[in-house]
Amino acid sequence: MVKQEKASANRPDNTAFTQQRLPAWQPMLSAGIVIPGFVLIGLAFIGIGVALFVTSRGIQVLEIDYTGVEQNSPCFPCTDQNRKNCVCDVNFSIDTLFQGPVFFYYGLSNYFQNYRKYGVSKDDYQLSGDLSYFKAPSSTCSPYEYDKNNKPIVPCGSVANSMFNDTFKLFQIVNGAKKQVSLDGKGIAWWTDYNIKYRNPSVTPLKNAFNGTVKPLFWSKPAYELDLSDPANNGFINQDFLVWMRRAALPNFRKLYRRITDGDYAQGLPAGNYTLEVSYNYPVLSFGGRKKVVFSNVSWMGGKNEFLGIAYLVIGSMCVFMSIVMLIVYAKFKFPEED
């Protein structure tokens, strides 16, 4: 008797919801629904794939390798690590108008920014402007937390220490004279990185926040002097620094360096001869890497990416093919409705 009363107490209420008597709809998938559905989905995917593929093929991309491995390369002398402040000129030409806005990237290959130990080698508290971590960096920054004199490194860690530091100037050759192309470096980093994730200490002038610290070992200048032309573009919110700190997922990658959107080049780069002046500072030959610059424009779908269009075409074609197979099977082995 006690057992029955206990079971009754635990029984759910006798309602349509608790007793699962609510009305429900369950689709009855038949050949008349599935086969046309596969055809429609396949045709839609094929249409989207064609649009993406054609659009991607229309995007202009110009890649120039300036590693300097080949002896006839203009940057070959700069591969000698004993040479300091080496500058090399890379000449190239454009046959037709390179439609604007033009995006200017630098690219690295055989560079594994996705290596776990490398990726965690930074101090997020320090990079958010917490001064207490300036004097005592996190142990995650090892081996770049202190220099040989036991002074704290700011910003610490392998990611910041390996920041890309080649610089570029672009010139158009007009009647034998060099005409500099304006490069816009504002707003090239992610908004969340610039406004939320990375912050400078609330110290004026910014230089005072770095008292008692040293710059990363491979840097030529401290963080508060990364951009002498724009005081607001220094420290941990420097645009080039933010772009580098957002790590790449693959060993071959490119990162945005500048945009060409102003002056005579707002509509793009006219056909003609150009010279890229490279301040060659970043060593890559020790790990078999390569360096390049990439000029590209964009469309409504973003940058050049033929894989996305091909993927849509393949999936759409498979859907249409499977619908044909199912139609043949249905026509050959059609069963009565009661089966």
Second form
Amino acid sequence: MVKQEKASANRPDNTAFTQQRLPAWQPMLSAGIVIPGFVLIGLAFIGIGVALFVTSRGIQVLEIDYTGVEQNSPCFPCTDQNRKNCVCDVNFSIDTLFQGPVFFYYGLSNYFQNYRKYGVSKDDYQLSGDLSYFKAPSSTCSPYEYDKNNKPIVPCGSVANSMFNDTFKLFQIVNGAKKQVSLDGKGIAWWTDYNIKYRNPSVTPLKNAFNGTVKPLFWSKPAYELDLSDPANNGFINQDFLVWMRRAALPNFRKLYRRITDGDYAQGLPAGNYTLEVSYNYPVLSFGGRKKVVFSNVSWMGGKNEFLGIAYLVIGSMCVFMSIVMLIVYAKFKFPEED
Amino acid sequence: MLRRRLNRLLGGDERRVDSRTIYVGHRSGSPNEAIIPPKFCDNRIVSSKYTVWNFLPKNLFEQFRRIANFYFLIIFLVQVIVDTPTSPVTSGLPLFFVITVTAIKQGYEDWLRHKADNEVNKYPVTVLEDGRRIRKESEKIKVGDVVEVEEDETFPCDLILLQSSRDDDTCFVTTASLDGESNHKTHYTVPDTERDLESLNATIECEQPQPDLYKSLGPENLLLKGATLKNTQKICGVAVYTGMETKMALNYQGKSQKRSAVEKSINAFLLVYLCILVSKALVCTTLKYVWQSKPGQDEPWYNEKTQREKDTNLYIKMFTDFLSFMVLFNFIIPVSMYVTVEMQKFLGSFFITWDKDFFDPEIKEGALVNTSDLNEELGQVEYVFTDKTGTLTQNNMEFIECCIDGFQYKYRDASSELDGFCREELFLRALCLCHTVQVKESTEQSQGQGDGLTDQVDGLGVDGEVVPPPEEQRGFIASSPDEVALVKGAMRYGFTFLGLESKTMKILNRNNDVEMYELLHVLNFDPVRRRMSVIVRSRSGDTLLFCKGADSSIFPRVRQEEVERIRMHVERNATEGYRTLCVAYKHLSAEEYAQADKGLREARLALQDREEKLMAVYNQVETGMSLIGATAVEDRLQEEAAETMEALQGAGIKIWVLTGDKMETAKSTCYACRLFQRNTELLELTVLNLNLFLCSCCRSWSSANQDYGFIIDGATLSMVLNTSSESNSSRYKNLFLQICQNCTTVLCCRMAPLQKAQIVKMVKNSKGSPITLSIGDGANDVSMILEAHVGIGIKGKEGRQAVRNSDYAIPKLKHLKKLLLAHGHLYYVRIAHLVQYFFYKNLCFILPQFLYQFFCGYSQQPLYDAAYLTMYNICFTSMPILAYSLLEQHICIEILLDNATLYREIAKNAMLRWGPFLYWTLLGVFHGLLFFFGVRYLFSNPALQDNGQVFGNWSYGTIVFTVLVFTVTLKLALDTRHWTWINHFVIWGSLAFYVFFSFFWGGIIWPFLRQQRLYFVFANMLSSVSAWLVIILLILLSLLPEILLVVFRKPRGPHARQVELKHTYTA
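Can you switch from the form predicted on its own and show the form predicted in complex with its partner chain instead?
Now the full complex is given, and it begins with the chain already shown.
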């Protein structure tokens, strides 16, 4: 007995794992699975593709470039750098009802918000309301860390400094008179940005928190005056500011400016003539950029995007096509594995 | 005054002329002569590499000497010094992890070594000092100390035996822990030593330490450290070599590291990827400055440069930009690949040790893995070099027949009485006397001074009065099993060897009388002479020399008229596959003996050229003998030897048999193993037909489509390989190689061990550098085992040297089949896939990041968050591939074993050639392009949520990353043919972990982070239907070609056959 035990002590364990005999599922991608699978996937994709395509087609978009490069464009006079507080009117007309709610975007092109040094040039501690960083902003904010008098800039950094500062007013021309379309500035930024990530220092009035600091060089008014009418939209939690601080992924981008959700225009913009009053402040021509405004309504898939629908349709039809090809191939080869 | 000078040279070697002088017991020759104590090292064995103090610096230095680690260190330092896009943590953390894990592993191993060292160094020993016995720790022994060792203790250092408790001044030793040979070896005290060790005043002159273990085992006074004292109560010896200068320590140095072909492929691929990396960085740097030269792009107003940037020199800026790009793209060569490969090899090798098919119930042992670096090499073998004796054959000798004066006696009908010819008795006495066999434990019993614990199995009487019936299973121990077979054979005929005591050999003859012979000299066996002799003196005073050896070495030394009668039998026996030995004897007259005795003694004491001198004396003595007869011993084939060889040949492996045996025996073994078939045309190359052969061969080579077998012997081979003129030598060598490579089987017989290695080396370095495997079981195979790419030792009967020097050891030859066809095949496929997959997944990981540079003004903006960059290779995608590389069986083991031809499909590194590499690289590029541009077109309108809000750059990166992780993992899932629960767990677990981690990482404002870049990015992404749809679309689109390829390839390609096989197998 003892001897037997000794012998078995040296013997390798006879378990499924050590003997590489774990029960295993060995899937074979046979034609019997792949062809119906491809048909199913193909049909599903075509279905989704059609839905996406139809939805995307249903979305109305109106894009107006107001950079003012051409001589005859309404904003051409404002491109002169020396003119302050320049205002220009851009007229446009809508043929059919622009289904509401309408979203009002501004767009910039050839603008590199995703530039690395630009992107890191901010101080998240400062923007979360930490007062100690008001006095000593992070060095990443350079060159917008301190002004010439060595006073800290709040909010510091390139991103905040370059905040988009064109403002718009939209009027409908009703019987020759201008009727202002009310624009809703709430809910344009991410909920978490507005409620958690960005915080104003808990000092009232907000202005006192900014004592000893200066506003960003490019700004015309300090952060605590971004929206004097609404304290919940002022300082670092100003929604325009938040939208700007979320850097765009690509050099041609659009950002949400306002929503048209209430008042007479909740159902949409009726057909007619409109005037967009632009207070033109933001210089883009120096780097060959363009500015535009975009009116769009959205669907469950977001804004208008033909790419997704077409891609789904193409892939779906490819799957179906492939399954037909496979069927022919296998019919010729008489389904070798069914034998 | 007692002064004896013991001039003993221990293993002569001309090159080391300087010798050391040792004062026994630290007493100088004369009292007024002051001892200048020579400086020798102490007896501490240090096998550990580190101490507590130097561990950190030394270990770090060692680790950073590896090119890969050094590269990562450089990248890390660049990140620390230069302002780079990713934080140093991203590359520092994985590097730190790798370095720490390796350091812990090496530290642990070193701790074990320390422990083992301490055990040896602190072992208490008894030292005689001025007549007192003092207990000391082993490490305190100094050269010249007289050490006392008791039975079953190991010697603490190399000792010269001065005194033994046995009457005959001998002691018995086993060197099991040194070379695995468990037989007892006899050592003798230095002759004429005084019994009184206290007053012994002597010096020893011996050579400086040298590592040759086997050369020096000869001197019968030297007891080696590590050997164990047996059957002897105690001995005293003087320490001559201590500590690191002992033979054991000098032999401890590990063998040279073997590198596998896969590793070479990895390094080649790394180079390609390094080129890709550098060119990517160069392209980006160039384009950046081209782009910036356009007006308005260099420094738009919203992105003003800092003062420092403005001041920096343009070229320095370019250089730092280049470095930044390098850092940004450095993930393309991942640290984790090395870790994963190492882990795969280390863990994977356990499956060999664990395999119960490799367990041999006889020796109660399974396979042994000495190195895990070569697992995959087992799947790439093209040439197998095998030893014959003990490898192809069992080395389990059985006496078959003998032939005395031309009459044949079969072993089977041994019961039939032999006629009482004196020649026959002489022959049997010769068999009983001419050997170095020991009888197990018999010495102790016959001496009657055992402590009563020895078992009485043999129950031999002391004086031959009470004789038990001779038992079949008498315990004989010998270094060579032939000898045992012969002694047992003689026993069958009625002559029993009772043992050797006090230089007296006892034989129990047929009449149950004990015959005594005084053993005067043993002329040891050596492979050059191929014979051994003993000189004995019988009771009647006759001095006889018995000699046995190979026919070729005996025939020229006996009277020619006797030869012819025997030769026929010998040759017939040889063709039947038996090992034949011839036995001869001669009477030595008193003068002859005196002369021989003098010659032998002188030669043994010679300080220089000892071997040569001994050889000369041996040759001189062993002449003019008369031939008595010949023996035939059968060495049976190993179990399933033929099947194994057939399977290996079916796998496209060429088998070369390298043996020291003679041609006929080896040839018959080859036939028996089915290495030669009936229709194989044999090409024999011996000294006689050398020129003729080569000429005719090169002319008529390509003619037939036939199997050729090639036979060459050692003498011819050395002529071919060592031709005097350089030009001829290379020409012959090439010709020889060419012929050999066209033969299915090559048999090289009469090979010296070094020649075996020479052949392996020649094939190894031939065109295409094929992968070679050597398998053997004996000390004579060690050289070829070390030389070949993979060395396999068989745990046979000829000691453990082959096993100790091998990379893998298996108990039986038949296990080679599974080791190569199943384990080797699977390991190769696993690691090849692992390597290709690793490069692929990092290519499609970094390619989008590269493409993104074109859209962010070449500003080194990372596409992915730092956490993703760091975790991608460590957490998200590492476990599935590791599980795959350990568990995958693309074809199950039974089918692999049944269809040896499957092995050919992966031959010549098939899965790691440039073709498959290109395929994987293109796949990576395709996926990378798809991920990036798919998302880019989606982002042509970044308003992706139904509330009209827009996504930013981190959302972009996260979508790409999500597609990436899923695609790469599912790609592996598609390749997995063998889904165990572990695969399921790891693959789905990794994906789940990714999702969980992303939620977690984005769900909290992390206090230690400067930038909360990913805050709620992942959750927001999931709230967008478009993001979901694009993720699904891109994953499917990436995998679509893969699925199609699998489906379309099946009806025709190699997979079809596997499928059929699988079906037939299950049916």
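Everything numeric in this text was worked out from a predicted model, so none of it was measured. In this text, rigid core is short for the largest set of C-alphas that superpose within 1.5 Å between two forms. Numbering follows the first chain given and starts at 1.
- Relative to the superposed core, Gln26 undergoes a C-alpha shift of no less than 2 Å between the two forms.
- Once the rigid core is matched between the two forms, the CA atom of Phe17 is found 7.4 Å away.
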